[in-house]
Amino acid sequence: MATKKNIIITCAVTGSIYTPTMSEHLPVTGPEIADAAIGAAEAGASIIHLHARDPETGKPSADIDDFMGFIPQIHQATDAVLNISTGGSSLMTLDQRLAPARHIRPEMCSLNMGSMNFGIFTLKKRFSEWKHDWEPALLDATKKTTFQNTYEDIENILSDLGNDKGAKFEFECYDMGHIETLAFYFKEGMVKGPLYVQFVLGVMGGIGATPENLMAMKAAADRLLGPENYQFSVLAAGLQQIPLATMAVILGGNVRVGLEDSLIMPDKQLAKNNAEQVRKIRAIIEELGYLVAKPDEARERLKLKGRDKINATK
């Protein structure tokens, strides 16, 4: 077992994968997303990973006004680290995806480390009726589009949000090659430690959600980055969310849960809210003899710029 340290819990409260038809508990409006984030923070999440949605339809949104419908409330009610997605949706342009983070200048942003097929079209098979026409259309669109993150895109994000605005990154690695890309930029000096690497397992088009794959990703990161230069977290889609998060803790890593990544609990019932998933993984963490990191500890470990340096006003 790895040396024990306090575990950073990230909660991704809504995302852009699941749609309103799939769960009545998915937060959509600004107040719903704010309540979800605040509840997750109160349950023990020290980092809140945030996407926005159109409050009328629930469609993924990169509109700054939609983000500012919940950012001030979360910032005022909690001291959690706000982590703004640069992924948005595979159907958005890069400028659309980056607009919210450019405005908010958060402590952290996500950064997908490569272009990839990002298939969520298989989710369509589970439903025959939809609340909104855009839902099946969006799912179908992922069969013929690529989630683009070219080397130039990555470098522009590193320069714009990192060098210029002081954000640190949640480096999302959906496959082994993404770790190789991160290692390239680390060796070139374009990213500096401590790196926060999110192993993402279970998205169609990326690496599958299995214990063997998680072990392989950690071994690759140890070899390419050096274990002293990075901390890792594990995000597993669907039913593998809690089992692989538990494995991450045992391996010395951190965890990410939330309704962006899985709508269900280990008993296959719909999670009623994000806090329920946070409480579940927190209970496991504490039963294993670990403690949960507070937001300021996460800031110190990841060398973040501080919550007072973000733009949390409209």
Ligand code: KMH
Second form
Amino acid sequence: MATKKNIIITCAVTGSIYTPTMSEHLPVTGPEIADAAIGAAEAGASIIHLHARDPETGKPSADIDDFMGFIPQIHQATDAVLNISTGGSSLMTLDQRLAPARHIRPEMCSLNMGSMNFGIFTLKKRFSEWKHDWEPALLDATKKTTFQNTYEDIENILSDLGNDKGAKFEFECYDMGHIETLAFYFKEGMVKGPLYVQFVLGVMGGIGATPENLMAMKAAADRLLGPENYQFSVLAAGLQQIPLATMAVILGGNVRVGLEDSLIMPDKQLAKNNAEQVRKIRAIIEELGYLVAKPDEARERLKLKGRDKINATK
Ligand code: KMH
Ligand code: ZN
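Same protein, different condition: the form predicted alone was shown, now please give the form predicted together with the ligand.
Entire complex below, previous chain first.
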């Protein structure tokens, strides 16, 4: 973008990668996810990226009732943009993954720009005892499954959630080819601007979390999409979360933090909650002389349909 805008902080509060054994602070129940989201919004996140979990076991869930255990509360308590995942988890079918966003008709949802290996099995060796049997089984499953996002899947999501239900997308790009795919749909006119591109670094199967890779992703997006057509955000997994988010700010982008992407703080201690990560990146943003964007600025810049147009009830 030509002029420097305030920084949009997205907070992804629970996700489907980490499991309850890995951190006692991972939000699991409806009230926990609602508290996490409200705390993150109060700390300065303008977009909240949401997955649900089974409240008994913490297993990733695509059940609308589980989403409704926190959506109304967050919608009532904050004016943050609610961004519903369409990625779900590796054990869900595409229809299961899309059901929550189809119901909620959110202002934003994620759209993963290609099929890929999505390995989280390496996390298994860090633990010997598990709170739930599903945890090691889910990690193992990622050795023999792919995260499916075919061209047809992408087109169905663009058409159903975008054209029909008015959502804008967080385009999740885990590698250069995903930016090429986004550029293809942009040039075809199936994706309309302004684009919000999430550079995802550090997922095994995607590009690694290094400064050089982030520079290369940005250069590819500038060349393929045109700098005037997109805004970007950076999500880096694990310990690189805050360093690469800082680099995103310096490069003119936006940031995503939250326990979906990293359970820890830069000092390697477990984050006690999502707000702690939001406060950390906000302090860095402000130290660097920038401001954080409020939700209505995010709405305006991303041309979102408005918080009154979502279905935040059962
Ligand atoms: N878990 C992140 C690496 C989605 O929800 O659609 C990417 C993500 C995918 O947030
Ligand atoms: Zn997600």
